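A single chain, nothing else alongside it, follows as structure tokens in the form predicted in complex with its partner chain.
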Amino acid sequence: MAAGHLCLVLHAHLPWCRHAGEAVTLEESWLFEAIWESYVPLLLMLDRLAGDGVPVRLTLSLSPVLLEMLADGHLMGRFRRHLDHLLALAEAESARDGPERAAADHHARHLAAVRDAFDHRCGGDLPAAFAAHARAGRLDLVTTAATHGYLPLLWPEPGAVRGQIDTARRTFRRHFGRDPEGLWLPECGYTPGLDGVLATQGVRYTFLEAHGLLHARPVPPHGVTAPARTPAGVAVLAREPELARRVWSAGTGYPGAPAYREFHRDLADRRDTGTPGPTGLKLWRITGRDRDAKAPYAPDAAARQADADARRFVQAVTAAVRRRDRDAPPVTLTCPFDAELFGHWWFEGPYWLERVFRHLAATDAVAAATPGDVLADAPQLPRVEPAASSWGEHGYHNVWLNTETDWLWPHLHRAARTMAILARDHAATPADTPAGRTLRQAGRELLLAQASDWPFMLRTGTAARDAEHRLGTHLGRFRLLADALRAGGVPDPRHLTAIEAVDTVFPALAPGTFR
């Protein structure tokens, strides 16, 4: 048995996004760019490793929302009509003369493979795709909180926090089938007491920020190099920071070497390029800290520095795990990252995870590993209630609750109390009658009010107009058809059918779980 377990962890989550306009909306483009950056090039990635025999055992969290849009045929034809004036563009640009053609004919046959893959290798069902891997052994898929809505500021209401996780739990069994044994807590975001939510709901580990164990009660023997059990069984697995901080630093991470692409500059930013706003196409390197000069991108450069920041990583990796008491239990290092920043904002990271994998295949140091073959490894484990915690900025709940975001949570509060209501007192009503349709169209609207990106972009600045629009919107269409049913009615049938139409998310859905 290896002395040290490696668990990588990767969790994916965009915001709900399906409307009836004709244009690519903000939250749209960030799907889109998702998919062909991030989704299909690490579905690729598994491919490869699969198709050579190299060992992977992966978690990865789908967003139960973001697993939604990833089945919903409305979304998937536009994202194919993106695709496809995307790689147009990319194949215009490679014919052109230049410094940058090589990276313009690089990015044309990247685009054209996840054309490929996405329309022949999964037939347009990414859920399909990773759900193969998974029966496979190489990936163990866990789930989240419905909408992410941020759990430590939901739990004022519990049956807020239950809507999310059973939701959650019924959308994972609807794609796949089954029951998800790990969840991720939105931005690591731990409240004591959440555990007894997530036990009821069958969950079995969950992932802390890591003063979560550092500072529990009491705080574990072997802080985050080893799993830990709550008050109410759920296993927690602390992200280990120093290994953390190797990619995700924004001064010294491997994402800002020289070589690799950089995110910040477009082919828009050159010229016009006849399509409003960025498109996309991203063809030259970081080179410097100049943001004007900037060398054309060179991959096969950049996929020799990921190749060497892999080969670094699992050294680093490596060294920890040799660092343990003799006495020790095996080490488990977790590391977990936001999957998007594997493709989207550090282009070459697949490749990167890619070569994790394979160097990890060439030491008996350390395995790749699940929680469940941590589990599995160490069925006793030590009892500590988890401090409040999470991975935003500061540590605790204050990149969600500030002076930009602190309106918007009594109306949460509310409007999950009033669902509360609604769910007891119609209990009894069929849920294929238009009452019952109302009060299941109004938990799907709260879950989406919910969500953690609306606090998020509010308090970065990032789209807040966008932010307090779709809050609003949301909050909007649950105060209209909770105030119908608070009434003794139901609203306007044609606007009942309207906002269902739109807002198709959770059809699962039961309204029970908000009392």
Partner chain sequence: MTNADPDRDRPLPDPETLADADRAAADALASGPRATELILMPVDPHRLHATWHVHPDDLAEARRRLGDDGPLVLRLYDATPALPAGSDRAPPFDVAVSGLENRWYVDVWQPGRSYVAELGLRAPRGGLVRLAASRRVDLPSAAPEAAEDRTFPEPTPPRGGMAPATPQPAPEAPAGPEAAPADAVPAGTGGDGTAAPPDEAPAGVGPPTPQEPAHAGAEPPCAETGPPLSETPPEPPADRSGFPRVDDQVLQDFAARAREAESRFLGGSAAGGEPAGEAGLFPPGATGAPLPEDGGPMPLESVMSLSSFGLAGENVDLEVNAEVVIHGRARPGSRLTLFGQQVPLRPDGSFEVRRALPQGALVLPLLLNQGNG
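Form predicted on its own structure, per the form predicted in complex with its partner chain context:
For this one, just the chain is written down, with no partner chains and no other molecules.
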């Protein structure tokens, strides 16, 4: 039996977007880049490991709103056209004579492989492809709050939290035919009492930032190297900070190596591509600290670097396991990351992850494991009350509640109270009536307005105007629908149909959970 477990946890989430115009919007570009740079490469990685008989135990959280987009035929058709455009652009670039030709050729082959996998391996259905790996025992699929609402700041309105979690459970069941056992807390955001809502929704385990467990009462005897259990009975696994930092930090971690692809220089920065905004094609390597002096990307050198970094990571994991006390239980080292780190932000990330699993297979000191594996081996866990915490900057809630965002929370809380009243007053309204449709669409708009993406974007200044516009749009639609119901009627049927056609998310939503 291995002396320790390594729980690698990837969390995939992007905000809702669904457009009908010809041009690809900013939010669509985020989704499309994540698909061809991260999600499909992760599937191809799992395919290769399965083909070679390499054991894999990986946990993947797919946000409900992301699942809905990946299963949306309209959006996936737009992605397919976008992918064809990118492939043509990469092929044209690889035909040019110049120092970036090898990098362009590498990207063209990569995009062709993604297109082939998307069309033939996945049949355009990425959730089904992930589900196949889950059935084979390689993936532990879990979920998160419906639209990634930041739960500690929604906590003043309990119906809002219940709506986020219940809708997540229903969406997961609709796509995978079962309830999720685990749930990723958006931004690892926890506040005492939240575990009670998780427990009533059947959640067995969740994940915390390190100080959520290290500052728990009482302090668990083994810190972050073993899971604990909350007062409501939910198991919690906390991030091992030093190992995780090796992977996510561009400054001191592996992704900052000079051989890796430079994220911040796009082909559109160097020449007119005929495409507004960045293309996603990046043909240079990090090289050094000078942002202007970038050498062409060398794929073979980057692959060698990724293998060396994977070997170093497994060595660090093994050393951490061997440092445990002799009488301590088997060490559990939990390393959670955004899935988009692997491929999008760190282009070589999927290959690095593949090499990690291959190197793990060669050692008997550490075994890759899912939280379910760990809990099966350690049924008796210490009971603690985790501390309020998140993995955001400074470790608490200030990324989402600050001088740039404090104005939005009263609006969200007021809307949540309104939704609770509407759900109570219309409890007997059939879902297929105009009033029932209006109530369900109001719930969708409330959930979309609650997404943690909007305050995050306002705080960081990343597309802040887009965030404010999206927040205002969803709250405006909610108020239109709510005002009609409160007045004893329904909105203009044309308005209702138009809103339903744009925000088609969460057909399984149950308004009663917002009460």
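Positions refer to the first chain, counted from 1. Fair warning: this is a prediction, and the values are worked out from it, not measured in the lab. The term rigid core refers to the most C-alpha atoms you can superpose between the two forms while keeping them within 1.5 Å.
Positional change of Ala20 between the two forms reaches 2 Å or more at the C-alpha, relative to the superposed core.
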